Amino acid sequence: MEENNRVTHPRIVVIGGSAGSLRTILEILPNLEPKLQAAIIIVLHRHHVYDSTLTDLLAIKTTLPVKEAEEKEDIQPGTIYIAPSDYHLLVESDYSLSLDYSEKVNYSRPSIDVTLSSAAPVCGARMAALLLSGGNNDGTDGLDEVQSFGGTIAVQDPIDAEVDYMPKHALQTLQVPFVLKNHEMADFINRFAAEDLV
């Protein structure tokens, strides 16, 4: 019963990144299906005071729904949610959303790692996780367990990084199967989201 249920649920894109990330996510989602099958969330570390301009920038760029996720609130095919600032934001057994203000993790609220390693062991293999741009570890540990849960993983190649300490600490630590080049990445989320990714 339980496994029929999680198959009517849709597909998951974690967007991780920090500094110099946000160029990246902005030249991505232009390129998203207008129809996109799975649901995306965005964990980005950034300073509060951007908090009401990063909706309204991001949903300029696509079609999608945008919007700051909200405690419990479903998850959503074709959606859009981007993790508060202060908050970590949690994937829970039954699909929704939930908030947290416990410690920051590597120096961060939201963190990566918080979101992708509640989120793995629920999602498994209908979940993919994008590590970007930034000058911490945060996401590594993360990576390592959507992996460990049969997740897809995937990393921005350094060269493209703007800051490319993340996604460095990211392949030094772990086997990624996807280094991709920034416009490579709709096509990755285009194609995990229509189960046509090998």
Given for the second form:
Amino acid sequence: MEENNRVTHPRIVVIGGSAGSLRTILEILPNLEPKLQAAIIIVLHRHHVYDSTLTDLLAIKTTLPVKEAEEKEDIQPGTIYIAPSDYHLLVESDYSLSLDYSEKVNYSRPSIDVTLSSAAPVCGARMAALLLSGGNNDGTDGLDEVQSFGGTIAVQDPIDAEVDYMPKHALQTLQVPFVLKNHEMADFINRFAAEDLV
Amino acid sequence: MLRTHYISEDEVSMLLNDVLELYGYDFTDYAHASINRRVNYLFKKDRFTSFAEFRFRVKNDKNYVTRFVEEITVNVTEMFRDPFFYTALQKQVLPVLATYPFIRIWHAGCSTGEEVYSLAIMLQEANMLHKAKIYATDINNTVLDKARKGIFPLAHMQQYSRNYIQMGGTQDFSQYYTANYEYAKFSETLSKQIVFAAHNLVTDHSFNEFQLIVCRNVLIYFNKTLQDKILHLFDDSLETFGFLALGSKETLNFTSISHKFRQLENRQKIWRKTIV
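Mind giving me the form predicted in complex with the partner chain, seeing as the form predicted on its own was just shown?
Everything in the complex follows now, all chains and molecules, and the chain you saw is the first one.
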């Protein structure tokens, strides 16, 4: 299975953030490898109306293609997908993306936990998750699942987070091997994508 | 540990096969990630301790399967959801429907009915409700009962009223319901023209020909094969020049019926059937 995935499916990095995380994401993007092989999924809590502007805003910062995730599209390497506002984003076992309009989780839709826990059993060790600034508990349970399925987890150093509640909550609950300063995040993603992360 | 995976994808498929064989509800072509999540959530909620126990209950307790269907289908909805979708219906679709002597509308997967009542309000304001029949269907009888009653939490009315105003509504929204304790009961003038009935999109056939079919945020839960099958059912159930309205993230593009439909010129997901 792992061998099979290696051939056909890209590695996946999920970045989850809430209040105060947008600035960090804007800092990460310009430093990503232009030929990044991993797919990136960004799950950001935000208000419904800022939908299309977010994609445009992020696209300015990178040469990698940035798009809002579409219903049932296949995950492509080197592409940055953004969870649409007001929908949960799930990873299917055939590495396609699907949307879900069920109850909010942690008062959030999209919820970081929902995306992480759907991706965890599908991607196993071939995924990494990075949790950024935010003011609620979303993300911790998802990181737990990613780790239990063999994935790599990382959290923004609370000192660097505009709102430190979310990363702190994860650090208090879980053993997190990578606590990253903002300037270390792009490197973390580049190395994970290149299967070069210790 | 706060895991959400109590049972594996294989075990979920086993369960879905049981439900199909014993009760005729076919969830086997639902999108896996979503249905896995729902089944695992139910497992946790009902405090099962093993997959065997869960499966035994599903196989041997006929009443439990009602709960199973209720819980694993998603029933989150709101009135005038995506207000600009309703603006488009009002400005581009209703004027066409107004030219018909009698209007037949199918709202498929109506859940607890909030969007059906929204449509009825729009029709009433356009003075078309009296000559319309809305068939509101869902797989789930429990949500249909709620829809039939037209009673929704009063706490939601502020949001619904905001949506209504954003859609372009000019009336006083509160005239459509009477508030009682924690609930708002919508006027029977609205529900008089609505027929609520159980219909399973996966297994049941077409039952009429319509000028408008509304099916929002239902197809996202199905895999591509099933999406295609249901789109054919809609195509078969729609008159030429009839309208098909989907959820904001759903599309007819790249489907096998897309050549028969033309998307209306706005940013909403409304198509018009142009070829028989």
